[in-house]
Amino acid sequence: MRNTSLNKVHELAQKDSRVVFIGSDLGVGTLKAMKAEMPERFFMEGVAEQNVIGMAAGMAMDGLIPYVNTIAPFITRRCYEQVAVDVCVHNLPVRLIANGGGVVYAPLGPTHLAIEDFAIMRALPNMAVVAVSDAEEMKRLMDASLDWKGPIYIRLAKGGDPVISQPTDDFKIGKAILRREPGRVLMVSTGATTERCLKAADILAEAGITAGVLHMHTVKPLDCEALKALVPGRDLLVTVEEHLLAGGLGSAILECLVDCGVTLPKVKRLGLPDSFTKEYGSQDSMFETYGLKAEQIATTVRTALA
């Protein structure tokens, strides 16, 4: 999905004149093509995030396009003034590419984890929030970042996810795709959890329990028509994320309808708790830890509908 992303930008460049490439610390061998065509839009820096922000911020303000790479933690948390004042204040359109989402880095431990930028990206005005499922959907969300008019942040999942996109999707930013039609139970999903949740609803199904699954690439804008659509009628609501559960997709989706005045189902939010991971691990290692693989989302399920 990163090799992906960062493809794109090149291919982007190469039709957009305003587009340019800012990384942060990354290998040498990062958008090297890119590099060797248009040296004077690609910026390769430090370990420098703040300063790196400002920099993008700055050609923001006269008319270009930044697509910005770092690691997930270290685009968000480390430098969340510079974003939130040189860019948000001003809603210009810089890109950041936030590399390892959710638990990705499960390997290097709670420093290099991404667990509650869903939320601290979310609260930041005119701040766009994007988690694809796949490489496949990754091309989509690149073309249409290239004309979307504040800032986006984009977070990359593991890399090598199964796709299950399709090629028919209307991929819009802010629009919902729903995966699998509801029937007792609607679970709504973002990024790698998308692909878990299909697998739940086959094991669900073959238990006699229908589940839908909507893939909610965006948590900000939040597709509130596509909830209002599909929430009512349903015996139970199920969100799935890998992020911790305050602040993140749930809580968006549960503001989205308490605010629209929708009666709710019983609901069941999944995903972290409210606590920094001790372990050291690999994502999937990490996901049954959570309850998030796609059997114990089923067994989850089960259990409340009982």
The other form holds:
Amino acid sequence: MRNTSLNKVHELAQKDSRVVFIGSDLGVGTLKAMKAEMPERFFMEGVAEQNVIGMAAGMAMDGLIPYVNTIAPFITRRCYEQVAVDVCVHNLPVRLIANGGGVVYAPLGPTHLAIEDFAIMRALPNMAVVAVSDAEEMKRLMDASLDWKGPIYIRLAKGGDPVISQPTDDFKIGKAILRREPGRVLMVSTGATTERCLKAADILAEAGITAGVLHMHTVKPLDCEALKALVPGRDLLVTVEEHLLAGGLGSAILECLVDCGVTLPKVKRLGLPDSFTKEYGSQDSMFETYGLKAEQIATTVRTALA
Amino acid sequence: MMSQESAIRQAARQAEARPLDNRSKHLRRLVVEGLLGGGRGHIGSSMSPIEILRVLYDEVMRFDPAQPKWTGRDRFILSKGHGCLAQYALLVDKGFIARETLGTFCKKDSILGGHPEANKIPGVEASTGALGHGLSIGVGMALAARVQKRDSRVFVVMGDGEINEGSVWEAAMSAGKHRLSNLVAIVDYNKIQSYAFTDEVQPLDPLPEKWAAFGFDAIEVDGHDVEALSKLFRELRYDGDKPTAIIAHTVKGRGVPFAEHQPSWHHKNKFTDEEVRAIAAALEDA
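For comparison with the form predicted alone, produce the structure of the form predicted together with the partner chain.
Entire complex below, previous chain first.
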């Protein structure tokens, strides 16, 4: 997904002279082809995220469209004031591509995990927050990003994620995609958790429970229309995210439904508790710890319906 | 070298002994109009960079008040946004904004807040106020000019307290790396930050050496000497291979004798009319 995203930056830069790439201190050979082809629009600026964001803002003020890439906590927490003031106050078309969203970097420990990125990014006025499910959907997002007026935070998944998106999805930033028609249950998920929810829906179907899956790739601006249309009439609403329960997708969904006056069905929010992670392992093993594996999601749904 | 530096510092420190000319007084009157309008303001911080801004706007920068977004303009960023009354004075003087606007400073529907906002004020490039942001934005603008093959230059004025921020030095490294000769970083070195003298809070010397070590041509100047500033900016090579750092030795509160060199005059949020009259009167005698 990361390679797909960055190769798309190169492709966008080939067709639009406003596009530039800024990395911090990425891996050897990152976007080598772009660097060779257009060195004047390729920047690798070192471990200095505050400067990277301010510099991107300065470029955007003069008409460029910077795609910035580094590891998620360092493009959010480390330079939060620059993201807020330089990028969001000025509402500039800066794109923040965040490696290792959620618990992808499980082996590296809590310094490298982005488990609060939705919360802190969506708290910023003007910022769009997007977490696609797979590399094919990433291509569609990158195409859509070019002409988006304001800033976008793009959370990357692990890479090599199963492709569940489809060319016929009519991908639009801010428009949720209904992956499975709901019955008694509607699951709403984003990023890598949508694939787990689809599997959970299969498991539930075998048990005779129809569970829908709404892929909310855009956490902000949230597609309230889809929620207003799909939530009423369900027995159970489940929100699933690779993120703290505080301030993420589930919070955003409940805010939207309450503010719109929708009568809430029973709600279960699945995600990480109010704690920094205490183990290493892998993204999958962390999903197991936090009840985000497909089988666990299905069990949670069955229990909640019982 | 040291003796020359000392001479510049010495001259700046004694700037209050020299009378202000009419233009410098006029610009400071505009600052006072803002203070009077808002009943508050960073007076010390707005008085120290007046001559720097005066020379930039009068003699150095290319701009068009009728077309504030003219692509070919030079960019000016007041990174020490709290000194905004100095910039507002120049923007009024150059016709970007109406003089009456100063009377609305910090009022509910004013375009002029206690820190400058780009989306409200013609001629303001970047909203500043949070310190340590302007130089990185300036680096981005200087690089954008290079990408877009424009000869625009970028001038960034920072406070001395502001450069305590680590982000300033990230930006300095970046400017040095990219050899941004179209970027000029100016430190309004009035030796006082909010709490106390910079030497007490966070000593900065040797300041020119610091900037030079980051890849800048570092030059000291008496920041109240209009002729020296004019000569310096005229002789800068904007097409060389290094960014420039100007360490401008200034006097905080310059022009208001009882505020000069006084940390307590960094910011005031309760001026009585009487105090404002005293400031105005003192300025006339400066």
